[in-house]
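Next up is one chain by itself, shown in structure tokens, the form predicted alone.
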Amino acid sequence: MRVRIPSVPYPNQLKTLTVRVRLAPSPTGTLHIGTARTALFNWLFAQKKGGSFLLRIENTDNERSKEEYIKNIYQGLQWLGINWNESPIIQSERVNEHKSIIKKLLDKGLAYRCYATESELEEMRENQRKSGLAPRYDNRNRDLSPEQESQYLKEGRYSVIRFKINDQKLITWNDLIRGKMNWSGKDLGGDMVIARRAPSNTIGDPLYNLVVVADDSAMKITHVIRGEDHIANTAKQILLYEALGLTPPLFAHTPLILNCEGKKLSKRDGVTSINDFKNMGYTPEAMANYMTLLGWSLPEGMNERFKISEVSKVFDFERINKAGAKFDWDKLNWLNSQVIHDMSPEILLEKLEPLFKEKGWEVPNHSWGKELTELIGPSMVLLNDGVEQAMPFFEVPVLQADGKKQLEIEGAKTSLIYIFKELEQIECSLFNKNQALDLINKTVKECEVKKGLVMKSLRAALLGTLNGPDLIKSWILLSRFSSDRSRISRFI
């Protein structure tokens, strides 16, 4: 027997369609780079379309479900600008009508009570171990005669609810970005638990492919786009759809993220929280970006750095890859850099200001911190890069050891301490580029050292170390501040 959705002719099809998508996320930790690019690509298929993006929680897994991770699912995707058109979707909210259908498939008979034992089960798995069979249910309870039922019920035996799966049937469907998909009855692990253990009579929890029909056909969703993970979910959910007698959603499966290793992108390789990526200092805009290169090619002479709200107008399935797409942290630095670099100072300090609070820290006022921004802005790749780059003008450094060893130098304490007594003569509030030129050019005279050697001391007295932001500019700017001074009297 064959369970079929008919060939889509893509896209002429789908020109037909009102497109409703949706990212239906469990809230058991915050939101992953795989969730969001999910998300992300849903969000542009419904652009494109001029459709609908929709928001689930699936948060019937009570035990590890929490407040804090929807709300960190709703922030992270409003951070990366992914908005979604209707009120978010409750999974949690909608049990009893979850239940409503799997007592519908009870008494049509297409799933049935299975009293199984967990230890009964071990011993089924472990003998299929032993005889290198691939683990799967037997169906031992499909056909249970009444007076073994009444035997299992007398014993006080609890039971889960099993969707009954014919193993001689075909599952096809027309994947949007794998083309056709056939999967075998027989390959599904036997009868399906839709309904966790529960007292005779009852109804347990509602179970993950269960819900996710009865969800996406209540909501009206006209096309699931997810990871391939999700493949063999898919053809278990095409039966229950069919047994219901509802019409399936086209069904696109995306390429996984993986690591250097070629191996499934996990908590295990760092990284991979939208919050995290955000602490790091990355940015909404290179993020979104950098996913949408995570499995889907660009159109011929478009730029690889771009806004979202550009990609959702050529936006398709047929550019998305089915190979996995690796993660490049030096592609997404890039990018990040680039976002960075093209900022305006202002907005660069609007991005920088929270950070350096967070420090303690307090711009003296606009004018001084769009000039720190100008300053420090071309040699950032991460926002936080601004926290590390900022440091000196904010705090006295340490002195590094190539500092300290420039200061060793004959004429070097010789030349800060000539400086030192010139500033003493300027107004701090009137220190300009000029003076500074002037009066380096005086100290190698009157000192009679090289300049190189001036500028390197008074660099080391400034900001700890020879390395660093253009030296003028940073004296003016810690001028303005009234720390220049001191920072040179800490070696004369």
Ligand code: GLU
The other form holds:
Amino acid sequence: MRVRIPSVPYPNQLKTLTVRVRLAPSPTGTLHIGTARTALFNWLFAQKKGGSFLLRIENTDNERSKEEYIKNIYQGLQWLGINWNESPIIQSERVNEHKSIIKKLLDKGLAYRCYATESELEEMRENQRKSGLAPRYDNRNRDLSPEQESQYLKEGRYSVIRFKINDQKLITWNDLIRGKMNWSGKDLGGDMVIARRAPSNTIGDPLYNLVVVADDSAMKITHVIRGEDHIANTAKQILLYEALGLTPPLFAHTPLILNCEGKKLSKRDGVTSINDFKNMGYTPEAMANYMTLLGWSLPEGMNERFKISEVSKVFDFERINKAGAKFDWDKLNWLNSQVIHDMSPEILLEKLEPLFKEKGWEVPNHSWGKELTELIGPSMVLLNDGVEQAMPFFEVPVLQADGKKQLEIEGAKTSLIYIFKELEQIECSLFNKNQALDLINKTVKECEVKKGLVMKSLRAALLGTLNGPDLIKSWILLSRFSSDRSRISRFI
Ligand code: GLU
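Would you mind giving the form predicted in complex with glutamic acid, to go alongside the form predicted alone above?
Complete assembly follows, chain above in first position.
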């Protein structure tokens, strides 16, 4: 018997859809963590669906866009392991396309020139404020008489181009994260400017909402996944899609990243750019892992520590929270420490060597370097901790207060003198753990002191303080270049 497969109640669009998503950063600053997280969600979704993740550089703001920021955005994404599938679209290169769409809207009577001057508009807003109304454009130039318009033209007035927004219109969409969304046309601030002020026989610079619709449509974007601060823009963009006879993509608005006070994470919180995190010593693995957890809840049974390639298999919109995601430094630090602790000494050395070089420190040979990273790795949270912890192995450390106090204790100096003399009999490059332990025991016996005193005094002399990594291992590392001897001799 043949089994009838019931038809799946999907909208047509979804049945045949090859997912195409995009990140559309404005290069007016370095890659922000919010943008990077949006990139990650887009990338994860594309991976899950076997689709494409694209980049569009929204550089239409000529004054604020900079080449160096474009580079920074590319580098930041690559650092996080987020790669794109096609060469990036540079928005400014499509300006003619944008203008021809504006012209189409003008020709159809769906857009018009507005000649109101800045001071007229300011006066309008002032009056609205006085009457306790929310500021909005009052559509004053929507239905100009031909005489009025030719008067403005005669005066040589410049004009912006506005897209007509019907106040009575109800705009709805099914947001993939937030569910059914409703917007009323009257809440969109009046007819929307789609081209900047320019001489009235030209079309000025096309503006954000128009340009995004033109580009998303040209790039065949199927899902627009972006921050919830764009919700009002989505309502406007849906109207533009309709006016242009285009099918809008599906929309998903992700929650914002909040600081510990519950406010949107901003420059005032200090660290916000991916570069800042990198410079502080966070690893790309931990950052990508942490950013995925910012707003997305793990399926049951899945470990909080993961590679983004693993998450892409289970990523879905249902698990993205609607509420803002609070930034949790403790969790990020924990993830980073886990990533570092799982690194082999070799890999850790690879990561730390450039940082050592910046300090002018040269790792004498690979196996020494590996032993060093093996020694300090377990107590590192940030890669930069490695610099701090490796310092006494490259530079003679200053004696700290605790070390100074230790060396003043009776028996400390005698022990160091004894150790120094004994070391003269030992070839430094061959010094090993057994010899070190024997020498400590011998010192205890010969100098009639406690083992703890010998160990602590030695630590103070070698590393400058009573805290730090394993003493014997540190001693052996320092002995390879006889720096243990010179450090001890300082105090005898
Ligand atoms: N250029 C916009 C921004 O950086 C992106 C808007 C969008 O994703 O549509 O916020």
